[in-house]
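Here's a solo chain for you in structure tokens, the form predicted on its own.
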Amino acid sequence: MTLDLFLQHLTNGISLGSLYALIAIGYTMVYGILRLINFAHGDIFMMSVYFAFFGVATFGMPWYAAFLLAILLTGALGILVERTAYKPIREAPKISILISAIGASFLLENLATVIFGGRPKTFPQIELFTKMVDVGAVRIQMLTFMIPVITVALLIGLLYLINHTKSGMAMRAVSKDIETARLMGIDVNRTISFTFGIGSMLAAVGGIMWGLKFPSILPLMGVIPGLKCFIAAVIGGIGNIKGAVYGGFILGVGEIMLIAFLPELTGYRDAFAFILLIVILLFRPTGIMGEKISEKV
């Protein structure tokens, strides 16, 4: 493999890893506070792509306005899912919450199929993102450069929010002990909804860039990316935001390099993520940056 080809694959891997990282952050934020896996997160990611698609293709909105509206609507959808599927049974056994999460996932998938139709649609392509850039002998799409930059910028903003604002302080307090946070005057319900909203908005950014990178969209498009991003969160250490980002990059680069060096294994690309998950759970169950935590009762 030539150096130029290696660089091409590396940039593609970093770009894909950045998308995984953005979506994985939502999983890890929710788990960090509630110790539950939001299995509807991949479907919220899917809905964001449809919101952006209809904003541009059906309502004729400028792409930047449609994308912003899609991000806000997705944040609101995340809060709605939390208020209807999780809040009423927050004190119930963990298995009940897990079943509710799976039910919310199926509901969103089938609702999207009924409303949007089961046929694949083509996400609008925008010249700013699709134009090619020459780097030496390598031609790389502008979007490939932009995705990691956007991911890093959003990560910095999120870390600032968590570490230097009152809302972030409330999130950290709730993640440590919900009852103690409530006794200290923190509005726990509002904090949890805020966390779901932020995680869903980050997933929306990832979803929009996913639509630009992989233009074919359909109601079940969030299933495999959702599972892979959950795996990325586990690899990095679920509950740790930086760990989720590292896990996303590891998974994305690993996938691309696998098919680059071993093209005969292209059909096993998705299996790579699950094999990596098994290896991580065997040798480091808490993930790369995870810490041992006790279950809340």
The other form holds:
Amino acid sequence: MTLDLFLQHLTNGISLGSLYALIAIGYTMVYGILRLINFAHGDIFMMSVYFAFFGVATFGMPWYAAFLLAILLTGALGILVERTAYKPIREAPKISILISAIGASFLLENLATVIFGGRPKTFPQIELFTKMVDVGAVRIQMLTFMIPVITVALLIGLLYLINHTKSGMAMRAVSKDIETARLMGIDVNRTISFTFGIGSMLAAVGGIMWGLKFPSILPLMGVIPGLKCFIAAVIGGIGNIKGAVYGGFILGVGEIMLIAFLPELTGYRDAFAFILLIVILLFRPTGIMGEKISEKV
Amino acid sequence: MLKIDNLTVAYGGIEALKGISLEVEEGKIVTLVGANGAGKSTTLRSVVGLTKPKTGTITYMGMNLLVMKTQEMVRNGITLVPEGRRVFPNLTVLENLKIGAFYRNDEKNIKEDMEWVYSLFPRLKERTWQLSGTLSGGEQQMLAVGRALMSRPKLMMMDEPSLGLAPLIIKDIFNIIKEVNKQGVTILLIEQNANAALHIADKGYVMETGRITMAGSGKELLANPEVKKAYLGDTAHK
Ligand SMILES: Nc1ncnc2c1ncn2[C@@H]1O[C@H](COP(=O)(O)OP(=O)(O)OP(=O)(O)O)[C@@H](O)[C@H]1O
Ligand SMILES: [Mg+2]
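In place of the form predicted on its own, the structure of the form predicted in complex with the partner chain is requested.
Once more the chain from above appears, this time first in line as the rest of the complex follows.
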């Protein structure tokens, strides 16, 4: 393999990893605050792609307006799922909430199938993102460069939000002790909704870029990425945002390199994530950045 | 200022509070003493809405607290230093203090209050940037008190602030309670350490298995033979 080819694969891996990271952050944020796996997250991601699709293809909006609207709508959808599927049973046993999460996931998948149709649609191709550029001997889609840049920018913004703003402080407080957070005058429900909103909007950014990169879109397209990004979050140490990002990158780069170096294993592409998960769980059950997992009291 | 009337609280079928009434007058230090499981914490948790009573009323400056959300309490000047400190371990000392002033927007006054808290607890100042989870128990207790003060409370309720602390630090904490009270903050103090609490209290209540069994000024209760026997470790052998 030449160096150029290797670099090409590496860029692709980083780009895919960025998308995984954006989605994985949503899992990890929700887990961090509620100790809940939001199984509907992959489907929220899927909905974002459709929102953007309809904005551009059906309503003929300029791409930036359609994308922005899709991001906002997805944030609202995340909050809606939280308010309807999780909030009413927040005090219920963990297993009830888990089942509700799975129910929300199925509901979104089936709603999408009924409303949007089960046949694949083609995501609009926008010249600015999809054109090819040459960097040295590497010829690559513009998008492939933009994805990591956008991801890193969003990540910096997110870390700033969480660590240096009042809302972020409220999120961190709620994640440790809901009762005491209330005593401090924090609106816990709003903080939780805010968390779902942010996580969903990040998934939407990931979703739109996913649509541009892999234009064939389906109502079930959120299932496998959702699962893989959940794995990425676990690998990184669920509850930890930087961990989710590392997990996403490891998964993305690992997957692309596997195909590049061992093309005969291409069929095992999706299995790679699970194997990695098992290995990590065996040797480091709390993930790379994970702290000791403590049950919520 | 705070008036609890005929409050009953049940956990499942078990009544933890069997109709208690008490009153805290503005500007005073009132203490509630009693053995383990008497229902002291339950009383405070009911005031701030973390436990829902079965019957009874709680009024604070003319407001019905039973319909007020917990998160609104602090805006109305009520703060609780909860049992077991409950500082946010993943936040720094500074952030824990800031979060005490969460509802406030008067940055300048917040800064002043922060300096005041630091002057009360110089130990906290040295540890401004430390994660609170790594503080010692006593330091965490100081932080919990400091955090409560950051809300500029009118009524500060404290659930066993001396628990698990060395005698010297207990003395500090009690001095600070007196100091804070002098600044105009009304105090409702729960204590196992009845002796110390009754010494600084204007008024005391004794609680036994969900009932208030005695009430009086701090002095009266300190002199009361039953209180002496049950709570002040004063036995016939002494
Ligand atoms: N969440 C709960 N569920 C069931 N029972 C409870 C609960 N909280 C308190 N109790 C019971 O209510 C009674 C009063 O408890 P409370 O915590 O108010 O006591 P306390 O006076 O604060 O005791 P201590 O001095 O040990 O803190 C106890 O018998 C306790 O077991
Ligand atoms: Mg107690």
